[in-house]
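Below you'll find only one chain, the form predicted on its own, shown as C-alpha cells.
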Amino acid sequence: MTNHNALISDAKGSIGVAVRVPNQSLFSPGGSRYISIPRKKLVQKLETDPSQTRTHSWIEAMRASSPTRIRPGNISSLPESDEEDEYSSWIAQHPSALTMFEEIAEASKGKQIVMFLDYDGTLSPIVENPDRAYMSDEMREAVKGVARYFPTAIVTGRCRDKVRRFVKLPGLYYAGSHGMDIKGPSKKTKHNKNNKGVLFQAANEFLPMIDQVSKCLVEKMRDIEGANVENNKFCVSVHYRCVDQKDWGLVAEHVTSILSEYPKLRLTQGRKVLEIRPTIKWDKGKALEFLLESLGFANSNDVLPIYIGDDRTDEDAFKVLKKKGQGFGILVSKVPKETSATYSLQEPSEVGEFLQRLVEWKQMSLRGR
C-alpha cells in the first residue's frame, strides 16, 4: 500500500503532515495543505504508527463537524451570557435574511434573481437515514413558486437522479455530486428558451474508480453499526451520523486506507459525512458560475444570484459570490459558524418562509407594474 503522506519542516521546529486533500481542506482555515504539529509530539506518534497521525487528524475534523464553529470546543459549556454575546455578535455580521428581506428585495430591482438551493439541511431537515431526507409538501410548493418566477437550481452533494426524485419538480436545474453532474430542463421554459437541457459532467473518466471505491467501502463498513455508504455517482459519501463516536476512528481508518490506493481521488468533509471526490478543480462554486454562464449571465451586472446552503461545501459558492461582490450567500445555521455568507437563516422552515416571501414580493411587484 502506497503511503501518500510527506513531511515538511519549518523554522519553528514544527512538522507539517502533507495529505492529498484540496486547498479548502479541514486541516487549516487558511487552506494550506498541511497541519503544523510540534516536532516532538509528531515524532513520538510516527515512532508508534505513521498512519495514526493521518487518522487522528480526520477524527478531530469529524468531531468539529461542518462548517467550523467560530469558537473551538463545546459552545453549550460556555456561560449563558457569553453564549448569547457570541451569537449576538455573529448575527450582527450575518443578519437574518427574513429580517433583512426588504434590503434584499431592494438590491434585486432591475436585476434577474437566480436561486441556488442546497438540499439536505436546507430544503429538508437533517435526518439519521439519508435515504429518508424528504422535503415537506409546503417546502415543495415554495420551491415551485420560486421556480415559476426565477431560474432555480438545486446544488447538492447527492446523486442528481436521487435528489430529483426527492424534489419531484420539473423545470429546475439539478446539479448533483457537488456540481459535477448538471442537468437542466429539457422542455422550453421562460428561463430556458432555447429548449435545450443543460448537461454537464465534469468527471466521467472517474466513474469506474468511484464505483470500485464505493464497493470497497461498503464491505469495510459492514461491521460498523450505523455507518452508511452512499454512491453519489461522481463521489462517495460515508455517513457517520449514526455511528458511536468511539468507532469514528475506525471509519476514518477504513476510508483513508482505501483512499491511499487512489491518488486521483481526494477526501473532504461535510456535516457528519466524509466524502471522496475526484481531484479536479470543481465544486459548488464552479457549478454556480457554470449555470450563470449557461443562463446567459456571464459577466452580467443585471443578475442577482442568491445561494442558500448549510454545509461546508456550500462555502465554495458563498466565496464566489463574495469575490464577485454580486448576489448573496445565506447560511442555514442555528449556531455561529465561520462563513463567507452575507445573511443567515436558522433552519429549513425559515428557508421555506423566505422563499414564500420572495414569491409574494414578486407577485406584488408584477401587479404593481
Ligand SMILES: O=P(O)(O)OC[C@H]1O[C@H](O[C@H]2O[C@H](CO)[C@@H](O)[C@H](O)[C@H]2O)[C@H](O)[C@@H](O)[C@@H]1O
Second form
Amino acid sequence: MTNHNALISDAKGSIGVAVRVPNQSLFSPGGSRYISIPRKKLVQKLETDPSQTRTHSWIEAMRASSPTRIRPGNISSLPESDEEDEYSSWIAQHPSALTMFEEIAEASKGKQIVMFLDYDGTLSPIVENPDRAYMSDEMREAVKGVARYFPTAIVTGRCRDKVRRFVKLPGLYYAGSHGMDIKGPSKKTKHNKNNKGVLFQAANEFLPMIDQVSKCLVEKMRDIEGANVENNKFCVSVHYRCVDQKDWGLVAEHVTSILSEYPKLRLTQGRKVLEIRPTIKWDKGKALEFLLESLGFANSNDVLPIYIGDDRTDEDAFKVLKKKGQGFGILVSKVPKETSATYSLQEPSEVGEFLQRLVEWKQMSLRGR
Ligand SMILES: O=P(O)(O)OC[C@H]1O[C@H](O[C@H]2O[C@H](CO)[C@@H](O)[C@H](O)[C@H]2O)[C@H](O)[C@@H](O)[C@@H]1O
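Can you return the structure of this protein in the form predicted in complex with the ligand rather than the form predicted on its own?
Starting with the chain above, the whole complex follows.
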C-alpha cells in the first residue's frame, strides 16, 4: 500500500481506492474520496501486500459505511436542496412499494405470490443488542396474514433456530445463515401439501471450522468493549455497533488475522457487523431460487416472487429477481443506496403496512369471486 491510498472493499468484494486528501487522516471518516478502480488492477495490488492491505481495507469499509450514506466522489456535505434532489431522483427510480401497491397487485393477477422476508432491519428495527431485536405483535400478525395466503420465507443472516424463536410462526420457510440452512414447515400446509418438510444445509462440512473460529473470535474480542460475537451456525457475526470508533481498527485486525488462517472462509460486511462465512457459492439469491424450485416454480411464469430486505446481502436476491425479470425486490431504506431492487420502503413499520395491505387486497379479491 502506498502512503496515499488505501483499498476499500465492500461486502461483495467490490473495491474502490480511498485517495488521501491533504491534511486529513487516512482513516478519518470523510477523509477520503472514493474512486472505483478496475478489478484487475485491484487484484494486482492485493497480491502485492495481501494481509496488511486487507486489514486496512476492512477498516476503511467499516468507516465508509458509518455515515448514513456514502457519496462517491464527494467528501463534503451536500447542501440541503441538493440532498432533496438526490433523494427525489432516487425515489423516482425506486418508488415506494406503498405508492405502487396497485401496480404490484395488478402484476400478481393469475400468478402465485411467494413472499421472501429478511429479518433484521426489515421485520424488526435495528437495535444495539442483537439478542433483543424483537418483532412487534402487529408485524407478527401481518406476517401471519401474508403466510395464510402466500408461501412465505424468512431469509436471514441469523441462525435459523434463533430467528424462528423471534418470529414464532409455524407454517413458514426459514432460511438461516444467509440461506445456507433452510427448513420448510413440518406440518402439512396449503402450500406444502405433500408434507415433504424441505430441509437443506449447504455448508455442513464447515460446522466444526465455524465453531472453532467463533470461539477464537470470542476470546480475541473479550478485551474490546462493546464487541459482540454471534455464532450463526454456518457463519459468525462480529458486531461493532457498540464499539468506540477508535477501536474499530482493532476489531478488523483481529478478524482478518484469524481469518488469514482459514482460506476456506470469507468476510463480508453488513450493518455495523463483519460476517464470516464459507467461501461456497451460496447466498440469499441462491436460497430464493432453491425455495422457488422446492415450491414447484422453477422456470415457471405463474409465480410472482417478492423479496423485501434492507442489507447488502439482500442484494444477491434482488439481483436474481432482476436477472429473471420476475417479481420485485423491495429495499428497506430511508436513504438513497445503490440497489438492484425495484421498489423501496422506508422502515419496518412500512413493511408491516405493505404486508397488511397485501392481506386485505387478497381478502377482497377472494370475496369478489
Ligand atoms: O439477514 P439479516 O436478517 O438482516 O441479518 C443480518 C445480521 O442481522 C443482525 O445484525 C443486525 O441487527 C442487529 C439487531 O438490530 C444490530 O444490532 C446489528 O448492528 C445489525 O448488523 C444479526 O445480529 C446478525 O447476526 C446478522 O448477520
